[in-house]
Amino acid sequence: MWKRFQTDVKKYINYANYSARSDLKAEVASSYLNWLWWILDPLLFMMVYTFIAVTIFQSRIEYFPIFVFIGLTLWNFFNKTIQGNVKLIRNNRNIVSKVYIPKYILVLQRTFVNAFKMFISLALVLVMMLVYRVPVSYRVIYLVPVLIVLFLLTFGISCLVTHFGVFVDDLYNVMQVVLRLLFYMSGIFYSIEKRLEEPLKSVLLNVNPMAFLIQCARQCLLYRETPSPVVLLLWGLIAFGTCVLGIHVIYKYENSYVKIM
């Protein structure tokens, strides 16, 4: 499988890149604000959550707007990629039924689109850090392995939901509920460490990958702390294993997708 995967990636990676760029252009083609929406979307949500948490719930978290924005940036990539891939095969039935292309290449294309938007938001995080005069240390380099783990985990889960989305019509509705629950359990607009008590705090940070990865990003960007390398490595291995499983499942069953649709 590994040799086949390498061959297919080399053969179709240009298609994934070109298709991702085309989707990004088409997404803003009819918008007056064009690509500015990629910045305004997370910014507006950040303002809403900041207003609710600071004004209503009296949150006193340091650098709270950036705190929320980091959480939203990572979450939006994870959430939009997975949701967008549940019906991926059905939405691309014209391509799937006429031309052979490894179905995970379509997943990779959607992942590239949302990764591009995530990097725009991360650039905005850096600008906000300058505005708020957040002290920066060498620990910002830990953001790189955090993003790698996030990318692998998102891609692996997306491959699995892409496969099962062909056979289970209601999976999209189920995933909406699951992802909404995961959103509130990931500490997007509150601090899990300060808000929750043991053992719930440890369970969320160690069992919920998004809660852990968001906390890691905040640690290395805002608080000059080193994320737990052991837990990060463990989630990296799990993410890699999920990718292998997802690609294997797609290779095994992709020929039957056309018959089901």
Contents of the next structure:
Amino acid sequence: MWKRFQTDVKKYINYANYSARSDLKAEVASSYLNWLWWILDPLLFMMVYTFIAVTIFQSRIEYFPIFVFIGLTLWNFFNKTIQGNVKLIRNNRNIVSKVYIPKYILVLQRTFVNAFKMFISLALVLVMMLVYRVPVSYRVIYLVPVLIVLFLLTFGISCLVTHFGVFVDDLYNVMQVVLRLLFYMSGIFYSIEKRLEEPLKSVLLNVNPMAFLIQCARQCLLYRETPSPVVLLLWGLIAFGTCVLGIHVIYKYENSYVKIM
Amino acid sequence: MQKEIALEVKDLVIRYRCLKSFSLKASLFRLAKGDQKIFEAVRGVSFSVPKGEILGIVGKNGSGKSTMLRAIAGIFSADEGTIDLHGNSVSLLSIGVGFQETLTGRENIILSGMLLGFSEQQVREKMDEIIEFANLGEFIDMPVKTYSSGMHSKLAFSITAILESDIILIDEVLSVGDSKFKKKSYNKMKELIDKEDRTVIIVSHVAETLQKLCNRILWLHDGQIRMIGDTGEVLAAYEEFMS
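Would you mind giving the form predicted together with the partner chain, to go alongside the form predicted alone above?
Okay, now the whole complex, with that chain kicking things off.
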């Protein structure tokens, strides 16, 4: 499988790249406001959650708007990629039924598109950090491994979701509920560490990868802390394993996708 | 003179299991029954195509023609038997190649070319030729979703015809487009065919086209080969059977 993966990636990576760029361009071209929404969307939701958290729950967290914004940035990438991939094969039946392409290349293409939007959002985080005069330390570089783990994890889960999405018609509805639950358990507009009691707190932070990764990003960007390297490495390995599993499953079953549609 | 073999199909079997997609609710009710119907679209077909040959495939609807072409193109693999391309590149030309609806014709040319295994550079070199052949005017820079179905297939045909893969599979495409384009594509097919090393497989219902283009005809009936051989002979038998 490794060898096949290598040759396929070499052959199709340019396609994923070019297609992702064209998609982004088309999105910008279709309406002038569209690219603005890449920024407006997290910005407006940040305001909503800040309002709720500050006025209703009287939350007192340092740099709260940025705190929320970082959470939303990472979450949106994860959420949108996975949701978009549930019906991926069906939406691309044009291509899938006309020419052979390893199906995870399509997943990769979607992941690239959303990753690009995430980077724009992250750039905005930096701007906000300047505005709020957040003191930064060298620990900012820990964001790099955090993002790599996030990317691998999202891609791996997306592959699996893509596969099951072909066979299960209503997976989309199921995933919506699951993702919503995960959203509330990832501490995007509250601090899991300060709000929750002991057993639940550690369980969430260590077992829910999104809660953990978002916390890591906040630690290194806002609070000059070092994220736990052991847990990060562990999640990195799990994410890598998910990718391998996802690609394996797709290789094994992608032949029957066209027959089912 | 023994010609080099470009494509070899051996004991090809393709099944459609009726494992349709299911919804969770439906599966809860149906799980108990669990009977799977298996439909064999292609049942033990073997043939080989020498390099440079134009092979026509005829058969009534549902006899497995398109299924077989898709299998040769690698879209899905054989359940039994083998398809050996001897390292040749292959492209399937059927109505509406995989276009991304929101992107422009120009971008789709590059993407389709890349899917067919060419590099971006190679496609760009041929870009002008493709655009000229497709003759879409200013539509080439508009999103593909604005195209009429005729324009769709004109673009699709141009891409596969100009970007030359070793084996071209054609699924009933010569009968689309306006009469001017039909003529042009027919001439292009002629031109491709005149090149010694191009191998083409055509599925069509139009006996006239096959008569003019093909070296040999394969008659597929209910997933099996009924007859294979000289163009005139097979077509005559087929016509008689159909009438």
